[in-house]
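Form predicted on its own, single chain, as C-alpha cells, below.
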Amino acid sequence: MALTVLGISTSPRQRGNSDLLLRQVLAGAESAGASTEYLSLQGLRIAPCQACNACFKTGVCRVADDFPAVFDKLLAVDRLVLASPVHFMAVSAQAKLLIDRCQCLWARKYILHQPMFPEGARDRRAMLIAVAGSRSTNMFRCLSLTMQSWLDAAAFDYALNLFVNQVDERGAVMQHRAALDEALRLGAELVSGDKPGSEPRTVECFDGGKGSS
C-alpha cells in the first residue's frame, strides 16, 4: 500500500512561493510512488487556541470549526510536509493557528499518557519548507524549534528542512532553479529514504536565485 503524504500550505497568497515549493514537494513524492494530498489553510476557519485546558480531560479540542477535519488527516497520514512564509521570524499566522490547536495532542501524550496509536507506534516522518523575504538566515532557526515541538506532540519524527531566502513576489521562486529541483528531491526523499537521525536534514537555497535558470 502507497504510503500517504499530507502537504498543507499556510500561506495567505495563492500559489505563493513557500505553496509553489510544497507542490513540487509533493509531486517529488508522487514520482516515488507516494499517494499525496494537497490541502490550503486559506479560507478554512480555524480558531486561536481558547486555552480552556478542556483537552487535559479528553485529549479533544471543544472549539467547533474547521480544525478537527485538518486534525484527522494530521492522523491518518504516513508523511507530513508544512509549507510556510516567514512572518517577523516565525511562521505564517495561518500555520500557528494549527500548530497551537494541537495542544489537545501535547494533552494526550504528557498529561493523559495516552498512545498515540494504539495499535503501536508508526514510522511518520515530516518536513518543513520555509521561505523568506529577508537577506538573512537566523529566522530559519525560529521555525525550526516550534516545528520540533509541534512535530514531537503529534508523533512525527522530524526529517527534512527546505530553507529559501531572498524571495519575496508572488512566484519568484520559479526562478529559482536550485530550489525547485532540491524540492523535488526531497518530496522523493521523505518517502523513501532512511529513516531519520535526531536531527533534521536541511537543505539551504540562500542565493535568491542568482544565477539560476
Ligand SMILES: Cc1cc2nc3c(=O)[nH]c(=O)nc-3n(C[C@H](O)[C@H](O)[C@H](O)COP(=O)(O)O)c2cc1C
Given for the second form:
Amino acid sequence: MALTVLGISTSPRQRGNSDLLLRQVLAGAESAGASTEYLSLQGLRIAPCQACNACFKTGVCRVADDFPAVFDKLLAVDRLVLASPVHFMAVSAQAKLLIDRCQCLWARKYILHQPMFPEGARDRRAMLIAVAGSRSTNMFRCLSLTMQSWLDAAAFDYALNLFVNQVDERGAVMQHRAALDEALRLGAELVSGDKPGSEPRTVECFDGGKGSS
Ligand SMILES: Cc1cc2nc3c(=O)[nH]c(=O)nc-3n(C[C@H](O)[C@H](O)[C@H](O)COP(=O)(O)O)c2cc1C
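What would you give as the form predicted in complex with the named molecule, now that the form predicted on its own is on the page?
Expanding to the full complex; the earlier chain stays at the top.
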C-alpha cells in the first residue's frame, strides 16, 4: 500500500508562500508513489489548550471543536509536513494552536505511559517548511525547537527542514526557482529517503531566489 502523507498549511494567507511550497512538497511525495492529503487550518475552529489537564487522566482532549478530526489524521499518517510562515520568530498562531492541543499526546507518553501504537512502533517521519520575509537567518531555530518537541510527543522522526527567507509578498516564492525545486525533491525524499538520524536534514534557500535561474 502507498505511504500516506498529510500536509498541513498553517498560514493565514490563502496560497501564501509556505502554502505554495507545501503543494510542491506534496507533488514531490506523489511522484515518489505516496498518497497525499492537503489540509489547511484556515476556516477550522481550533481553540487554545486550556491546560485543564483532563488529558492527564484520559489521554484525550475534552475541548469540543475541529481538533479531533485533524488529530485522527495525525495519528493515521506515515508522513507529516507542517508548513508555516515565520511570525515574530515563531510558528504561526494557527500552527501553535494545533501543536498545543497535542498536549494529550504528551500526556499519553509521559504521564500515562501509553504506547502510541500498541501494535508496535511505526516508521513515521515529518518535515517542516518555514518561510520568512526578512534577511535574518537565525529565526528558524525557534520553529525547529518547537517542531522537535511536538514531533517527540506525536511519534514522528524529525526528518527534514526547508527554510526560505526573503520572501514576503504573497506568492513571491513562485519566483524562487531553487526553493520550488528543493521542495519537490524533498517531498520525494521524505517518502523514500533513508531513515533520519537524530537531527533533521536542513535545506536553506537564503538568497531570495537571486542565485537561482
Ligand atoms: C504577524 C506577522 C509576523 C511576521 N514576523 C516575521 C518575522 O519575525 N521574521 C520575518 O522574517 N518575517 C516575518 N513576517 C513575514 C512573513 O514571514 C512573510 O511574509 C512570509 O512570506 C509569509 O508566509 P505566508 O505567505 O506563507 O504566510 C511576519 C508576518 C506577519 C503577518
